[in-house]
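Just the one chain here, laid out as structure tokens, in the form predicted on its own.
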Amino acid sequence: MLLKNIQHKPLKHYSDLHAHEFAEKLLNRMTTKEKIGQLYQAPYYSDTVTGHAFDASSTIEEIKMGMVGSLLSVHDEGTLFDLQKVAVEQSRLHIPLIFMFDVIHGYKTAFPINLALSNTWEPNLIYRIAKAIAYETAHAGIHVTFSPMVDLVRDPKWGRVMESNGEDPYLSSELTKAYVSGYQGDSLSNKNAVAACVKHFAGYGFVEAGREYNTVDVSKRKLFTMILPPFRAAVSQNVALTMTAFNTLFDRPATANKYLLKDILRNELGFNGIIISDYTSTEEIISHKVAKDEKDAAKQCFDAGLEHEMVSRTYLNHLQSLLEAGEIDYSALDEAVLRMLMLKYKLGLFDDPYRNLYTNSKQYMLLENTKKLAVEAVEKSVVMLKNDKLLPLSKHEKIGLVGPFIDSKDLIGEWAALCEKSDVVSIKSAFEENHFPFKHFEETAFEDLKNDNEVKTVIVALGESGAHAGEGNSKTNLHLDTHQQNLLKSIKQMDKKVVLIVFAGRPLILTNLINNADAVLYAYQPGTMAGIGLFNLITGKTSPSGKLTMTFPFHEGQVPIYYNHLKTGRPFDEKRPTYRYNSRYIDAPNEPLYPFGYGLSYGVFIYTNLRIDKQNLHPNEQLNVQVTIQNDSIYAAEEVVQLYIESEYYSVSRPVDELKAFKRIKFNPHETKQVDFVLTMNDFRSYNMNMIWTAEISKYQIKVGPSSSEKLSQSIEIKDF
């Protein structure tokens, strides 16, 4: 390992044309061998591989013949140069590599899991956090991340909900394209920046029973509607590849999905980046029992249109053949050498194979200024589910500190790259260094807590280990464990105030912990300044803002549950509720525990005054609406204002309400606020019954307010031609 004489040249912007006139010169020059070689990404020895086991050792070999395009999840520094050396000088055309790495969540800062993320409802902090997380990720040498996971979920017993943007189609769409622009900033070459994947094409969140890798099965219009949205604002992004998902869509798995690959996201969609497989779901076609064989899968996968193969060997055990018997064809094996090439050229590694490769690149990792931002994330994120009257604590008493995650690290979560628990703050790490008067109780210790008349408030930090979500850890118990719940309730059964903190990977089923706290913090799991962030929110330095993007069940029994449902024949009516010939329970409400949009602050918001600028709108024509909000509160506070609509009548049944815009706003204390929306035809358009995409000759009622089962209405007429 040679870092220290590493001479970093400064890379310029380099064009799309630019790029495809250098990638086709070096493409005259290679042989069908080498060309297949870059449709390949190789296993290396590595501690962050999540997947089945691999065979590396011929990766050196096959690097030397010009067989390797791109190497997943190494990060040792010296590794990458030494791997990185041997392309460049050892191989016969000198093409250097690309290195892959997941970094979902952060790289050696982790910001809180994705899922809590996306409850900040902000994009521009979603996009500082993106560009937070490139920079750490560029100056370890990694080029291309894969991330963002944009799965529409709607099913927290998958593990991988940790990993999305929620339910919500348009909220994930902008959060999409937040993330996509973050990482990639302005140019691939830049020094602070990294390639993006977007992943799993397609329809991945919606796996059946919640379990993982399970078949999916959905309508062709809730792919259109539901699923796609995300990816498509994605590639608007000009995103660099797209990951496709381990599951079937309509009966085909998706990595050898030529509908979804060619005809949806290449034609419909636009993208012109890379297909990438995920951790060899090429291979596994085989398993999902539509190839006979290896040979037989890499003919369908990339006759379908996937271009590079995760791990798996299919394409360089058998391509070459299948292009010799004329199975396939040489030009689309050009035209897929092309774009890796592209890449390689626009991410400046011609130029620069060892860019951002140094000796001391801890100097770039943990600034003060990305943990900072961290602080801001975690404060955004947390999602207030109850406070009657206790938060925010005041210093001039004594609190009682108790429960298994009180002094925890264990808040990082899955999928967070080299963050490290022994970074991260905790709870009371948090009250020692801000110097607030708190004893902490061992759990042993009940009697001394409950005689202990100086402490009358107690927090009680609670949760699921982070091992618990992920991928690969579906569960069906949403519960927290016995001992935990046994634990919250005797707490409270000793006369005390009760602040309980949940932290977990997904929505957990709280009916039966409510009542045992005054208040309830849904911190998720929320990183490496989780501590300082929570502190913050506790005593009053920053109000709650968050909103859930996950709907929250009442009962296991009631999942998938998700606000944007289709309306039933026979809707639940809340005048006969045990009317037995209506759409409901008879052991539980239809409502959720808590519903999608939902979260409480320190401020108090007073909605009223909607008004619409029209009663009737046309096509080119656009709807101004407007809401007076009034924080009634003697504290500053944000509020996350939201605009649904909803269709009376249309060609086909409409979900009950679609988010169609939001604004976070800053409120001072007893201030009032106007808060403007335009909307146009398009936040009316849906596909018809044809799947042609209009609003129709319609009504619609445009409906404002905090939460999505909370809000203001006015009705429209839509007159689209």
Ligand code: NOJ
Given for the second form:
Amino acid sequence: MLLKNIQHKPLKHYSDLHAHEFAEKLLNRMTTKEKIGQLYQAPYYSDTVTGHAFDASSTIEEIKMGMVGSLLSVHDEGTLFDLQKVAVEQSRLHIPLIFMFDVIHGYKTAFPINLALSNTWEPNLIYRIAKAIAYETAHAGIHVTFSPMVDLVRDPKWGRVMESNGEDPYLSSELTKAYVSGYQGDSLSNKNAVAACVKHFAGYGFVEAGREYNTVDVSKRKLFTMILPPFRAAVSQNVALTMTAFNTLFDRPATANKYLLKDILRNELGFNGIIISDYTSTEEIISHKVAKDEKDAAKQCFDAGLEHEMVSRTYLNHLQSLLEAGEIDYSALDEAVLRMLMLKYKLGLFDDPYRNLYTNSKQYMLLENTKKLAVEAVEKSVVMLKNDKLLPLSKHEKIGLVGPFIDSKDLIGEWAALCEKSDVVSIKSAFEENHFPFKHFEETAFEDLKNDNEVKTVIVALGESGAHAGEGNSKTNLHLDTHQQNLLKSIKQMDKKVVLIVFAGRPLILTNLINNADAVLYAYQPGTMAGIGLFNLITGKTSPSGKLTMTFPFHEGQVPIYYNHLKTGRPFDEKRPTYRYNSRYIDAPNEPLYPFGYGLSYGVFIYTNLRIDKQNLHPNEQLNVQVTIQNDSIYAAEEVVQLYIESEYYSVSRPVDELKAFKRIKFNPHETKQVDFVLTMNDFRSYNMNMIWTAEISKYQIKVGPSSSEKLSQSIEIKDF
Ligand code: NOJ
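Switching forms now, from the form predicted on its own to the form predicted together with the ligand, please provide the structure.
Everything in the complex follows now, all chains and molecules, and the chain you saw is the first one.
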């Protein structure tokens, strides 16, 4: 009805074919100015990031004139409704707007930060979480989330590691697929789904020295082997949008990088959705000194394949004259607009532009099931780094609760959308709710703690504030502040047992802390249900099962440190640890404090009898791998079993270990299980010197274990492939 001026009645089926047909008809009726408008994402609230001055009334005027395609970060339902009304009732062609927002680890219910979620190693859980996030987001009237962020990361100084899936391309790819399919569901027209935007294309996780917005310089091989796989995974799930990165790659800003956007993203990965800039990254190519002015920036980005411009206005201001001068192509404009219209069509917006804006969204938020899922996420994402026979605690003794984070609600982390601290359950309140005997000691009452003979065990909660990580929060000092370090030390000196819980948006250096604690739980920022999940772990209702997805350095000077590094011609030799001409430090070990894949459990898992069903693998054959794992404990627990390969020789140097498979397995007390994996020739392939994805005549170690540093191994040969 609203669309009475559009000749073509929207269909109830939202297939690509219908979308294309519909969009083409509409496109034919649009002026060039209206087309360019579809490529613009307007801000609405005033912009504090770049100092651009925006006012709401001019955005409204521009919506009326058909100059706006989508809106950034508007999240008040009433406002969304009003703005959509302007678009569909007052613009000439009544084309609805798309609303996009950063919903990264929860809209109203905060799940653990994404780096913590990756510790679960459970794609199915990520899928269920993404679905729950989409549900809240969609019912708040938002159509697109700027997630998942899949930048491969190796440097905890970079504040944005918190949004990532960690340092491994395979694990990240599996989780990326789960995010995208969870958000998007089977059809974008489903009112519980949102469209996903994978980001940042590409290489942003490699900013030099971990400094935000800094240069990125990686080889083409690193790009293909480490950075691209999760993007490829997102494309395999039909991700709707890709966001470009702020950084340069091969010395060219990603947003104006034709090689990246056209040759790789479109042609090599086969991406068919919309390419959107990251904020003002289009006009920022002037600061990169790659474009001489705004018009030049518009031309370069457009030529490179950038379609939708966020916030800055180089397209609005200059595409028309560039088209008229023949400097860019009308057909490329049509193609970009067509994609935008198709996305609107697939979201069902031509049918119901007020999608989910009729009802009060409150009834969809913080539902019991969503909170239950958030508890599960906390339980599976926390990593137990140490446990000297202390955990789980029993209800029989009164415990002490201490530290700045013991009753803190600053446990959500950055990119929290509309999640609120007031909804967070702190550790202390979880102990209260569960009627667990405890006494809370303020820092000023330490003498009381010391003299309290009833309290023999103390939980100390330390950490960094949420505002210390996330965008724009790079830091060089990866230790907890001295005050907190001293606090822990003084409690340990009281001759009490200490459970240390650390909250942070990144791996911190724990080397000096761990000796002052008998048990350590690394919780990152666990979100709304933090206290409940941690309570369940501490008291043994469930066993810890998270495993690290970023290496924890022993010392800052080791950074970047990651498990899948290449080999050296002069490896460290344990028999001659001080030999000068081997690859080592004179003041620190090479090894991290905790390796990738590491994490303890109340279960005690004994791995034995790794077997493979062939000694030679031929093309089109499967390799069956089996290992026996015994839970030698009285606890039911889950274990993440990891399979790595190591090539003994290959024409290019390959990582010491490459993760190729993993499984999260449930064990009853004292249960023994056989765990199976299947590998194919593809798992042994890599890019050779000519960047051809191929296997070679080679020999491999197949390794299975509880972490990247503890594995059983068997060897296999490949003679033809
Ligand atoms: C900048 C960030 O880099 C990006 O991840 C985010 O989606 C946009 N701003 C929009 O808020």
